[in-house]
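Heads up, the chain below is alone and in the form predicted on its own; it's given as structure tokens.
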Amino acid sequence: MRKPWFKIPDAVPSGSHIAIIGGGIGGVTALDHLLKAGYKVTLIEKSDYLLSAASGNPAAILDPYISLGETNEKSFYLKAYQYALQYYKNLGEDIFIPCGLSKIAKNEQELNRFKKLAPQYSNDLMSIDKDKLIFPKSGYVIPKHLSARFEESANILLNTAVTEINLNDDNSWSLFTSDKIQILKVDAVILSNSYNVENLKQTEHLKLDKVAGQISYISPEYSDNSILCSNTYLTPKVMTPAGEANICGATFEKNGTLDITDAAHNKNLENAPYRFSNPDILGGRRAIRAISHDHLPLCGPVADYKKYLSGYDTLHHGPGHKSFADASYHPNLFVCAGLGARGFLSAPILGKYLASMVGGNELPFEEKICHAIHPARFIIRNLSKK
């Protein structure tokens, strides 16, 4: 990492304790990718289960990104998705549910960026058909059954919530309770808290934006076996809380607010890519996913802010007429928040990611990518543009 700013950190000695506070997605990943890695690993979730909140929806889809331009989004996206598929697919056949996703055409301009995507894209990965793309080998993930798998095989403590991380004279981190209680001592910590991070002292410069998004249950009409996408997304009959049902979703809104509401359900069949004849809404579910600014994930070493804004104050001036130092973090303190509405499909290799980049082994993104989802970044584009 030739930028001194997202220099890569020193490794955690192999066998080491970490902690991982937060247990959607993003955790749960990196726990399983840590433990593979061979270092002792404890999960804490305030919920009293795992993959609740934004990641406890009753099917996950895999929706792929597509691009036409080469950009850091495309390139993290398609490796992410492709990594995906196969992480999932080895866990097991009631934890992935391969049906195939099509992407439909909103309206004439969108068929024509289709037809313009479908040759840059290997046919093993998608196709075009009249008016959609297809990706055959797309699916949806059943947070219930993933979630069973690691609750059982792991050290986890749920129903505790951790307001305060301190580092010890040893470079030890110290992990407390709102009432001052230690719940344990480690020697490293990765914060997957999503919109949570900016709750610590060490990560309050981390700002993500808080979107609220709610699916719909509805009465299942739609009998074919295949996720379709355009405006929202349907997916086949899948068991909900409701019962059986395609689940329509998701909005997209900015007010943070957890309450289910009428005007949400009926956004979601608007825009729904199937005409039902006549649609009962069963059900529903809302949560907060966190976004970053540019809609790629915080994942990597964390920055101390302080040091940053001192040691790279003159950066405006361009990096040419001097040198700079390396990177000042925060010892073996690692975040992985802001997936957005892709997180089943990134959380997969952002997990492999933290695990090379924990263990001091060859990551699985080229440099670009790396910066790119560094969660230094905005702090170093502020300071650019100063």
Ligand SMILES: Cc1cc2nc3c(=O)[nH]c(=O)nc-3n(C[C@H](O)[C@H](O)[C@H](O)COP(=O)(O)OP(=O)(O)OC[C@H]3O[C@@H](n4cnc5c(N)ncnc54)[C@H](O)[C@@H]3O)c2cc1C
Second form
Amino acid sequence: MRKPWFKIPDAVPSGSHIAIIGGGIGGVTALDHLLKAGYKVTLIEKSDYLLSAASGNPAAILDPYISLGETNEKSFYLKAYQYALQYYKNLGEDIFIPCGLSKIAKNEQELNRFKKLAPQYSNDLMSIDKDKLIFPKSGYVIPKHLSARFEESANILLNTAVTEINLNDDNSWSLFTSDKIQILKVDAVILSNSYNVENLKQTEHLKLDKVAGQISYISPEYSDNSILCSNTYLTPKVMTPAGEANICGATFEKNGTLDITDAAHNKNLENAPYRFSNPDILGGRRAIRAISHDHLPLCGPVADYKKYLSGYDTLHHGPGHKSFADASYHPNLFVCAGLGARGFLSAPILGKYLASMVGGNELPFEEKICHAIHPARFIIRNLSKK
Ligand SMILES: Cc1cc2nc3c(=O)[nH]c(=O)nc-3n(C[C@H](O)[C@H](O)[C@H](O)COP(=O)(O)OP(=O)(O)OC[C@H]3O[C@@H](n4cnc5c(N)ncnc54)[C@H](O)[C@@H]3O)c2cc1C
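Give me the form predicted in complex with this ligand now, not the form predicted on its own.
Expanding to the full complex; the earlier chain stays at the top.
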């Protein structure tokens, strides 16, 4: 069935100037892919360094999403995982530590799931050992080393918050700060500023849940080399601002604040996939994830909300009851947000996806995944069941 509301937008001419708003892992991987595709790119970040918000933990694990059913979420994250492994490995040994990751079954039911799942894949991807599903090639990224790589190499404006973007008559975009100063005029814009997308008028309809999370730095008693995952994850010994530690986390606290709490440390310890004999909490970090209502990212062209509402207002009669016009997007405006709890896993392939879409090249996903992550999917779902 044709779905004109998810039509792929026109390509942005090669050599155009593209601004990325937000320097988390979503923005940085988009930057990398767009530079490689030959665009002039400026990344604008409100903090004084890259990977400062949700992406700024001392270590970010690549935790594959698994499920027995053939869901869009599973297809998306499996592809994302395989691409992320290759992407981070190519960035270098200082950035990605391929230490392996084991998921420990929480109960008999989960173990049965592992037993059915593992034989469907090569041992290279996953294998089962007693109560553990093992991902031998997984590991963790060190965001500090990753940001150092990009801060050197590209055109980055730090300490700059974009509060307004306006379309000009020639279809270029002007970017403004809160004091109404125009900082840039560009051909295209990618919004990678997490839950802050709702502060721009073009994307205020994109609703993301804000879910705070806390990780705990624990004196390094767990001495194995690989990551353990169960209700929480536990890293091998890594360097943190509080010294060498095992990192354990993370909590999920809807609308939680950025204040570190003992309750969250206790929860992490309680859920840790390893029994610490005498745990000493050395410190921790909190940040806020942006999570969409179906847990998939929002990545692709930005719908002109009012035109969608008027153009597709009879969708509840069924998608085939008449012929609908193609999607109305804000010209050359894209979003990559709602990366949820697995942003380091999904960001590289989303960067590739955006660069392919912007360049008019073959996309790395089959059509149903493009639709499943399309930023306009919630508008369409609501109109369909009106
Ligand atoms: C405690 C915790 C632990 C986690 N652990 C893992 C893990 O181990 N592995 C994993 O894959 N994922 C993990 N996640 C999830 C992961 O961190 C996120 O999915 C990912 O960081 C999201 O990336 P992002 O670029 O979308 O957002 P962010 O990293 O939040 O980046 C958004 C950026 O936009 C900037 N910005 C916002 N508004 C503006 C503006 N107006 N102008 C300019 N700049 C702006 C912000 O300053 C910020 O730097 C964890 C999350 C938390 C909270």
